[in-house]
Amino acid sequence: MSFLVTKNNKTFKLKDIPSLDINTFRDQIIKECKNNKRIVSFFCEKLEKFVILYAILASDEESKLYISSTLFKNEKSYPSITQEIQSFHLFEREFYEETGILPENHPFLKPVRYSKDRFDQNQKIEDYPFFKIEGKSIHEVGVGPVHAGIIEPGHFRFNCHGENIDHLEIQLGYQHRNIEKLFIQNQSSFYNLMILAESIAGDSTIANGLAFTHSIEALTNTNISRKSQSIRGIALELERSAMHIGDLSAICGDVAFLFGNSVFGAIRTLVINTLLKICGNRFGKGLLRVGGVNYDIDTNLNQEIKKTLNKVSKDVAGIADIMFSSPSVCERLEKTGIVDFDTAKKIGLVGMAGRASGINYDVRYNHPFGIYNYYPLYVLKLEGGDVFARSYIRYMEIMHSINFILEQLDSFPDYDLMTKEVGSIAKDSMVVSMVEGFRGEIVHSVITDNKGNICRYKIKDPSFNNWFGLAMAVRDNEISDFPLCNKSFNLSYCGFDL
């Protein structure tokens, strides 16, 4: 048997994960990926005398995860998987940066984050080997890492022929919060770990918080009440709606549709203020806890949320109709920054960006968690793969989320929250927790040792998959289109620079 077959948020024993020799491990991964499975996570655990490399694949149609491993003792290299499966390119680069184990013939083997404990301390961020195009008419344009707006650091290096972009290389790794190791250092308190999870990416507080709570609840065999699950689902959809509305506001600003920019911005405030009324924080901090939630939604608040969201739904529909029927807006959005289906599939786009290119995948549907086990959401997708598609699918998802929340509130359980006490963490075990954040698939993988302590906490933000999608989107576009393409993805720096 080459893989352990499991599901989202299911605990399993480490001894049940097959350990293959590296060539078999590689061959089986390539075989399964060519058989319509895809990479979810690919990470190592560094022990005193050897390195264990784990691969987590997903069969989305079956709602199953396939997990395998290989052991490196003295081996210093292996044949690169990226040669056959392009979506592995960043995962293998990360593995090499952490361990120095070389994926031979990797086509783009460059540093990822320059973390403090990287194997090669001589690699420095200022010496990054940017790709260069030679030619009399070719020129380079550098943007960042310090930007004009108040955003996080990242460098964009454009190779241009006149105004046309031939190639964009994105260099990240400017901030190192050491957050994965902090999960291990602060595990004496679930409260401390909850704060950490909420701080992975501030605009995905609920999504990362859910991935964390689900993983610990699975490891402690804790079942939470349906009411707590419903409140969690409401909070996740409020977060999704608020961030999508904010993104539509930013996209309107980039195409000088200032009416839309202002109106979407005002509507977003209504949504995040709804989270504030539930838990006292506009981003949902403090709402979640291992075993349930900290705040209830009573009858009065239930009615208030419904009233607010009915107004939000009406207002979003109104301004979206004006935005997407405006010739001047559509002229800028349509056919700009295209990532076609085949490219999106090859590079492993996830979330809204993938669905805008025709990829039929959403964790809430394909690997349901929490309340979505009882109220599944169908997958929304478009085919265009351009800025228009990435904008319009946001509008579709906003309306979908609001309808879901209203449905939850209409059938809201009237019994107590029944917040559960949590037991001991399973020993020598692992769990993979997947959540659909507003950008896409968030994955937390947790490994415990023989004492029930967390010994590896691995986080994958959807931006890890999608930054390369932005680089592909801007090819053959004018450099003035980059800000618009960038906004249409709205990827996370801090979610990437862990």
Contents of the next structure:
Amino acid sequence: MSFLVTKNNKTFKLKDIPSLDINTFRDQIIKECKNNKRIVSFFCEKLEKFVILYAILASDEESKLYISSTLFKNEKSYPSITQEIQSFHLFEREFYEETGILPENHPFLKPVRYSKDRFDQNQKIEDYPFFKIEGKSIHEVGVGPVHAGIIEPGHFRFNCHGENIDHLEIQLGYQHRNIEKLFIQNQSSFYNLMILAESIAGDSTIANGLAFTHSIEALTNTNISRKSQSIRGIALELERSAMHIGDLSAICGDVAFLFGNSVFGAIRTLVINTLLKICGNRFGKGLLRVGGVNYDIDTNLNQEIKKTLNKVSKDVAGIADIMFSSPSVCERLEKTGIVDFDTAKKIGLVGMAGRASGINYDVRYNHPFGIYNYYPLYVLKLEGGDVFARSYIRYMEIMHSINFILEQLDSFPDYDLMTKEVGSIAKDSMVVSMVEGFRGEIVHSVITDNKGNICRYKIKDPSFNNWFGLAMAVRDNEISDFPLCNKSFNLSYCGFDL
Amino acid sequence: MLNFFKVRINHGSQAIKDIKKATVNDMHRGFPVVDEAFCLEKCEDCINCCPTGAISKSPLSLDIGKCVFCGECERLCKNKAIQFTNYHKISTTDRQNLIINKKLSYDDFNNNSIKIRKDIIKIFKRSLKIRQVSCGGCNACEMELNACSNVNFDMGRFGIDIVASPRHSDCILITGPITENMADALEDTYQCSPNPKIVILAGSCAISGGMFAKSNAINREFLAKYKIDLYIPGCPVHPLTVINGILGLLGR
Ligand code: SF4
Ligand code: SF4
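Please give the other form, namely the form predicted in complex with the partner chain, since only the form predicted on its own has been shown so far.
In what comes next, the whole complex appears, and the chain from above leads the way.
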């Protein structure tokens, strides 16, 4: 057996994970990835005398996860997997940055986020080794880390030929707070970790919060009441629709369709204020807790939310109709920033950006969790892979989410517990929790030691997969279309930098 | 075309007419009322549950510069010694004011929360151009600051704008705990902005480090070097807290 076969949110013992020698480990991963499996997470645990490297692959059709590991004692290098399977490129760079174990023949072994615990403390964020190109009409544009608007910090380096972008290099790490380590430091109570999980990325408060609670609930073997699951699902879909509506507003702003910018902006306020009415925070902070939720939805609130969402749904349809039928808008969106299906597959795009390029994958459908076990959603996808597709799919997902919420509110159980007692954490175990946030697949992998303490907490944001997609999208586009391409992905800096 | 007019009429006018009188939904956790009289002697439930160590006893006090407004202390306190209200005007010019250690009503708090400064009013009263610098944190504060300029809150009507370059700015507004990786860029931005200038901290991350106060990857030296003119608490900051706080600072 080269892999342990398991599922989303299922606890298993560490001793059941096969430990292979590096060559077999590598060969098996390459074989499985060529056989339609996909990388979900790839991370190491640094122990005193050795380093354990875990690989988690997914078989989406079967709803299964494949887990394997290998041990590094004194070995200082191994042949990189990226040479064969390109979607590993950032994962192997991260592994190298943290341990100094060299993936040989990696095509661009550059720093990832200048993490606090990097092996080479001499590397400084101001010395990032950018690619250079030279020649007639060639120039470079550097932007950031402080950008023009209110955005998170990151540096973009454009290699241009006239107006044309030949290559974009994205350098991140400015938001690095070493949050994974805080999960180890703060574990005196689950509640502390809950709040920490909510602060990984504020735009995905609910999604990250859910990945955290699911993992702890799996490790403590806690079942959640139907009602709590319903409220969690409602919150996750509210977050998704609010963010998508906000992004459509920003996209309208970038193509100077200011009417759309204002109308979508006003609708977003309605949606996040609905979260405020449920839990007292516009981003859903404070709603979730391990074992359930903190706030109920009573009959009055239920009616009120339905009324609001019916209005939201009508308003979104009205303005989206105008936006997507306006020639001056479509002219900017169509055929801009294309990531075709093959490229998307090769670099491992996930989430809504992947689905806009035709990738048929949604955690809610392929690895269902919580309420989606009982109310399955179907996968929405488009083929174009351009800014238009990434905008239109947002519109489709907003409508889909609102219908889902309305369905939940109609069948809302008004009996049932809000929270359940939580037991103690399983020892020497591991769990992988995947949630579909508005950008895509969020993965939290948690490992516990022989005392039942968390000894490794690994977070993977969908932005980790997708930033490279943005770099591919802008190639051979005009530099003036960069903001538009960027908004169509709307990736997270803090989710990436951790 | 007809559809366009329908949507336009339906959209109507969205701006909140009177920003100063506007209120937030009852569920919002804003100013906390802390009443030691109800506090049981041996109980330390609130202190133990608080993820940021914002609460201490004798006297019972809650530091809203550290608090992330999660509401757990309020939920746990059987005697209701800590109760959050939806009152949102909680910005202040003095860090000490954020430590709520006696039973204060909003009015008590509000009366001394903003110290009017002639030097600021003289130069910036009618217009303030802000350069925002995001230094860690979770991006929720940034989204709320963006919301300040949307059609609902429309901060621009007061002459308060976010500008693209520090060269055009009168004010550096910081969010996030200030990561080590961002510390130099923040210093550079500050230096690029012309004098005289104002420094504002927004969100519990910026004010105290918030949830990241114990992180080994942050560097808060900047704050020891320069004077801070306004503290805007929240996690994230509410747009009404931001706008009213800045208006207060400008003496309006
Ligand atoms: S609401 Fe504030 S003071 Fe109370 S537990 Fe949460 S962070 Fe601490
Ligand atoms: S104060 Fe809270 S909301 Fe603001 S950046 Fe920090 S964690 Fe996020």
